[in-house]
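For reference, the chain that follows is the form predicted alone, supplied as structure tokens.
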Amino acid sequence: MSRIVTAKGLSKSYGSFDALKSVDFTVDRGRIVGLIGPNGAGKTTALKAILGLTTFQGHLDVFGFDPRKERHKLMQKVCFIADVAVLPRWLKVSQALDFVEGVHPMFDRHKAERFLGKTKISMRSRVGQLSKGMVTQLHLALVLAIDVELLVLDEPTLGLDILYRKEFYHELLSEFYDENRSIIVTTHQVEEVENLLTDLMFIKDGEFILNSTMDEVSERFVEVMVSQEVAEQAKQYNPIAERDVFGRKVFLFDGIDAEVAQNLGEIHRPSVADLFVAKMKGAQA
């Protein structure tokens, strides 16, 4: 498994705000990896650092490029999709592919026309005349028909309804995701995406408190439901979470014995929203 991210003491301060704390991180490929924090942690700060949109401090190796002296060289391998993301109301469909495929020497535009085809979308449309969701669509066509290695994703289906929302991350996984490309997504809704993530991290106040793979996650974290009359019992076990369900508890518990939970009450995998409001309300207190 070959690492195509290295940051080390990743640093980033806008005057007394310190956006990235010294992080240290990596991404291997073939991975997914999903960069979840609330507004203002520094997820989009460390996407624009990999993408070279930002000066910081420390160490940071994007296959092999700093990003900071050599982007025109790691945008050959990198592609970008923010729910910022613009393209002139003016500008026809088919006006779009073809500037891609004029800037772009890595680009299929046959690729691009295959994707539109299973949509809505006519190239003699302009894009002011195109929903937010085929807009996105307009986007992920372009972006993947472009052959790199690793796609980031900055809240890419952000005000979407959740039938784009689904096709979206469908079509991510059917036409660009394999075992030599990696992708990197922020996002909030995390219930819609923690199916497919190999990696979690978690950022708060520009610093990680949870950087571990989705197996680890797994091993590492149980949640537990116990009746009343064993919930004292459960609470010396120092759970990091806990909260009423019909008249049960349920503990959420950071590498507790297996047998012991087990013996506790019923054994549950936490989910990536549970598990990220615990740790957020742990690293608050």
Second form
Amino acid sequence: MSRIVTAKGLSKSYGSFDALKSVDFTVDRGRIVGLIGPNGAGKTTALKAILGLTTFQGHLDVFGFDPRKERHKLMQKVCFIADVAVLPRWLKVSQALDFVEGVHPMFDRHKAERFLGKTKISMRSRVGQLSKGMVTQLHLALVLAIDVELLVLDEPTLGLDILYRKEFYHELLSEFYDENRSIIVTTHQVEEVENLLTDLMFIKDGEFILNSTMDEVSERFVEVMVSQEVAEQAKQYNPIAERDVFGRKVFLFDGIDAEVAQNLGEIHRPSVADLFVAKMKGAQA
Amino acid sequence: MNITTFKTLVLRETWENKSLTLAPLVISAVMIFSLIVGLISGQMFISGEGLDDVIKMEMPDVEGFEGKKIALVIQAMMGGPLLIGMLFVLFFYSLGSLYNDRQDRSILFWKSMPVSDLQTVMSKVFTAMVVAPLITALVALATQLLSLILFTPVIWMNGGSAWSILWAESSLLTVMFNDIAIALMVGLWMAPVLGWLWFVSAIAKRSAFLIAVFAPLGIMLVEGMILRSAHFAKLIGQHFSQIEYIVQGTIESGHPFTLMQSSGFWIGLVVAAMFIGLAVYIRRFRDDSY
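Now that the form predicted alone has been shown, please provide the structure of the form predicted together with its partner chain.
Okay, now the whole complex, with that chain kicking things off.
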């Protein structure tokens, strides 16, 4: 498994505000990394650094390129969708295809036309005439037809209705992803991506507070539902979060012994959303 | 620089900026329409009189007034408004070219493609300095041809020989050459202004137009108040007055390249290059584009 992104001591400040505080992380080929954090935590700054859209301090290597210096070469291997609906309103669908075909050596026009054939988008339409969902479909059709090795998605489904959101991730998995390609995705809608991810990174105030594979996460974090009587006993194992469900307590443990957990009550795999909330609160305390 | 990429980038500019082709066509249509109206009412005025008499009556002091002049006058009349139109189109084109895509955030799409910011900016410079003048020149030439064609039956009706009065002396090749040369030279003459507009276009967060217009006015005002002088205004005025070289050169020497004899022209190009360089740098490294 090869490294495609290596960051060491990556920092970025805007005036006195530190958006990234000397973080280290890596992304390997074939991984789908979820970068999750509240607004202003540094997600977008990290993505911008990887894409060469911002200056930064520290070391960052993406496919052997320094994104600050060799951005346009890097973009042959990396593509990104930043938010939805950034295609300009005046652009015709046919022109969008012509443009990407003209500037991107890895673009497969037939593939893009095949995607578009499955939608109601007409070649003659302008982006301004399409619904937000259709613009996303068009953008996805363009990007998925480019044979890049890393796809970066920043809140790709923001503002879309549920049908398009589901379809978006479905297409992404079935048409783009394979063991040679990687995806980095940030989103607020954690539930939608948690089954896709192979790696999870939580970021808060410019620092990574969790950075591990999903396998490690499910080994390390356990949710146990216990009756009120054993709640006090469970608290001795230092749960990182607790909540009430139908008169019972649910505790989230970080690194509890499996046998101990089983003796306390029912074991569940915590959802990424619950884990996220717990970690964010924990980091605050 | 990859040719296919660059061609695509320039095409993109023409897709977005329809006015590059639309404006000269509209101006041309208006001129042709006015010409037709003028010819019809002129024909009513001429009525019984012979055309030669009318011409001599209008311009009595021109001895042996030949058709060559008629053709050139027609050509100049048809070319002038198109060039003025081009200046306006280029002004708004340049001012919007690095600004509009930041306003609608489509810069994020353009930047997701393997195109360097130098290529992007150069495609806009090329569009303004080469493509727009060529389009203007082509439309000018077509308009001039069409107006000669429109004059032809009028001359016939008045018993003149359209061939000897108009066509034999119209020197179409020279006109074609001059249409292209003048349009290109006007573009180069405007280069420092365009450079300034690109710079503003790249740096302005909002109200690019106000900054582009009022920043120079502000400099003049401050200079006037503090130093009690007007060097900056004079500098700009001097540059604009160089358009004379183009007009005079074309009339006296038959080509507009006399502008190149002016040092101000070359200084203007250096200033333009400086602004364009800054625009590329800002486009590349400014953070709030995302």
